[in-house]
Amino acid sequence: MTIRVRFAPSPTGRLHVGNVRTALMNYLFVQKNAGTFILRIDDTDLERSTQAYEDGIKEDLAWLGMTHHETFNQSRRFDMYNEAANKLRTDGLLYACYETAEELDRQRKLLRVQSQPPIYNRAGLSLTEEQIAAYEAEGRKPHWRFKLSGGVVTWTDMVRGKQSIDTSSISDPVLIRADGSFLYTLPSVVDDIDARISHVIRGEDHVTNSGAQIEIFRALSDHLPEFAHTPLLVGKDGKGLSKRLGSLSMQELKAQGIEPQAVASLLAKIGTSDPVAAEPDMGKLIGGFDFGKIGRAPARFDEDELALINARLLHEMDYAQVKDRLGAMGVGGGEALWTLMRTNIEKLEDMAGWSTMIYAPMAGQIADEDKEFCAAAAKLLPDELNEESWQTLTGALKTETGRKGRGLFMPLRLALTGRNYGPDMGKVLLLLGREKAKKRLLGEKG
């Protein structure tokens, strides 16, 4: 079998870790089985989708490095969309209804006070001429619905197992609405058909529809594609994630300063029966992509994780990955800078605070009582600075002052970077030079 999966977001928004989780289980299934994935934009809701909204999905991808082999836009379908509306209707598989919102939601209301499930009556299917004409010179127009067999759909989930759908138990669903616009569900099946979709990886949250577009698949050929649908995404407290999605945007997250792979490390293990760790790159994600996999409980998406994983990607990169990015911050110091900042980063902005430390004169907070200890260390400097110097130093403190522990190495790491944690000292004292380190452990500008 030839593997070609879609995704297929809606351009009325950013992508946000929802959505993204979707497109990565696609890139990865099918970067595994080297297929073709496609990215579909669903745009038939022409007043909603915008170029800017397209152009920002297209840009998330790129950042997350999920780069697509065919692309198409819905809007420009429609003409397939109508031919395979014609078929249905030829076949009295759609078929027109006339109820307003209002009536549909009486109707709605009426079943559940009698204990009935909330399922349409199929009164557009028994509608005379006379009430059709009657209806139209009202000025009402019919939205079309799609006749299901009310028989059991079933089929091997991917994910889910063997699924069943009594498609007797769910309303026969609108394809098209009084206005003409198609909802979802016509134009996916028919455009599944037209890509030759092998495989439709999608969120739980559309198993039902499944079964009904599986009997659409079936009305208009013999194309089935293979379905798994993967359990959504909560936050940590296990509540749902659909009011914090603004500030899940990749476009937030990226200005955040998160790491894509960061992202991509984190939604393709959460979920799974795989820990979650810090991926340098695609290709072990890929390896270990199984459907088998993924459980069945929602998967719990955690900032603070993400922020985590963020902080060891970087402790990781090499300075050739960053040098560039780096350079455009302004922060200089090159690979010896990084290599020794790296590790006390959570987010590559971070290196700037750190070069601005090192690089930029500033005076070194020494406290009233540090003030006679930090003048001792000023005069102990060794002429030479080298790898050993600051154990020289600290060594000669300690037999001069009697101090010890954090009173003896505290004072010193707060005089000379006015910080009271980072990296190794020794490498510290050797980036600041001795002028810079003299000047700052006596409490001047250096």
Ligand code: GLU
Second form
Amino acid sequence: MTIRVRFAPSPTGRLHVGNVRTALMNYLFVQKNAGTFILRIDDTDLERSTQAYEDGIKEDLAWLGMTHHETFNQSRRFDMYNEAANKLRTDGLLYACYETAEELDRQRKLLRVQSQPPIYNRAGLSLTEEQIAAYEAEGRKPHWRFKLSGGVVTWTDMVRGKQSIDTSSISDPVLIRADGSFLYTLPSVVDDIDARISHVIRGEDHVTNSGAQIEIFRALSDHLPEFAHTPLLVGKDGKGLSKRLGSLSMQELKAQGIEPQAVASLLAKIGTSDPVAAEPDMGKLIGGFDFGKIGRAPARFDEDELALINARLLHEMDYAQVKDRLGAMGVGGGEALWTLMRTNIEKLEDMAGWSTMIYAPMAGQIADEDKEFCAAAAKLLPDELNEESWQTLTGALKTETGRKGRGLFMPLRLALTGRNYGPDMGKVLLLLGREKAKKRLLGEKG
Ligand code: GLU
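Return the structure block for the form predicted in complex with this ligand; the form predicted alone was the one displayed.
Every component of the complex follows; first up is the chain already shown.
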């Protein structure tokens, strides 16, 4: 079987962790099976879709390293959707309805009051020619509904197992609005047939849609994809993310210094039976992908966990991977500074602070009671610094002043770096060089 999947975002916003997770499931599955990954831009809503969002989505996917093999826009395919609609009309499966939104709302309310499910009454199916003519004379335009079979649609979902949707319990879906525009339901099926999509992988908010869409697939062709509906994401408090998705966009995370592979590492594993780990590339995530590992419970997305994975990834990165970005940030120091400092950062941007600390002129922090001690250290600095200099210096200071432990080391760290934490001082001393170190120990700018 040829594996063909599609990720189908609407360009009405940037990608956020929710839809990136769906994209990732498609990507990992298709990579594992050497299939074709299609990016479908669901821009049938011409008013809300923008080119800027479409470009942004492509930029986000590229940033994440999820490249697609093919892409197309729904907005260029209205002829195909109209053709499909005509076929459904001819087959008596797409019928005109004239109710206004208010009328439908009233009907639903009435049904609820009567403790009945708010299902559309199919009045459109039994309109007489006179009634239709009267509506048209009023200036009403019809919207179009798909006639569900009223039977039970079943499929074996790759995540949820055996599924059945009783179509008598849902309203006939509107496929075309009164202004002639298409809702998502029909174009999606037409495209999935045309692109020979083998697996529809999407969030579980589409499960009921699938019931109706499977009937539309059957009405239009012999092609029927497999389905995989993944549980939705929730925050660590267990609450839905919908209100926070803006701040969980790729654009925002990138601006916060989150590495793309941190996003992928976390989103690929939460809600699965595998542990979350910092994966430097997609390789292991692809190899380990299996629908069978995805649980039924919502997947918990925790920003603190993301930050932790981000830091872990940075701590392991080679200089070559960050060289250009450090250059763009104006961080000097080359490989030596990177190798020394990388385990002290949580975000790449943190390197700027460490670089300034070493290279920009700065006076160290020296408490009054440590002034004499630091001056002694300045005097004891060896003429030539090498790997052993720190040991030699602190050894000599210990003998001379009787200080040890924190009382010995912390004043030196503070004087030399202005911070009470950081990397191996032996290496810091080497990077600083004798002149700078001496000045800072004397409380001068160096
Ligand atoms: N544009 C739809 C959405 O973002 C696509 C759903 C699907 O994958 O079929 O919800």
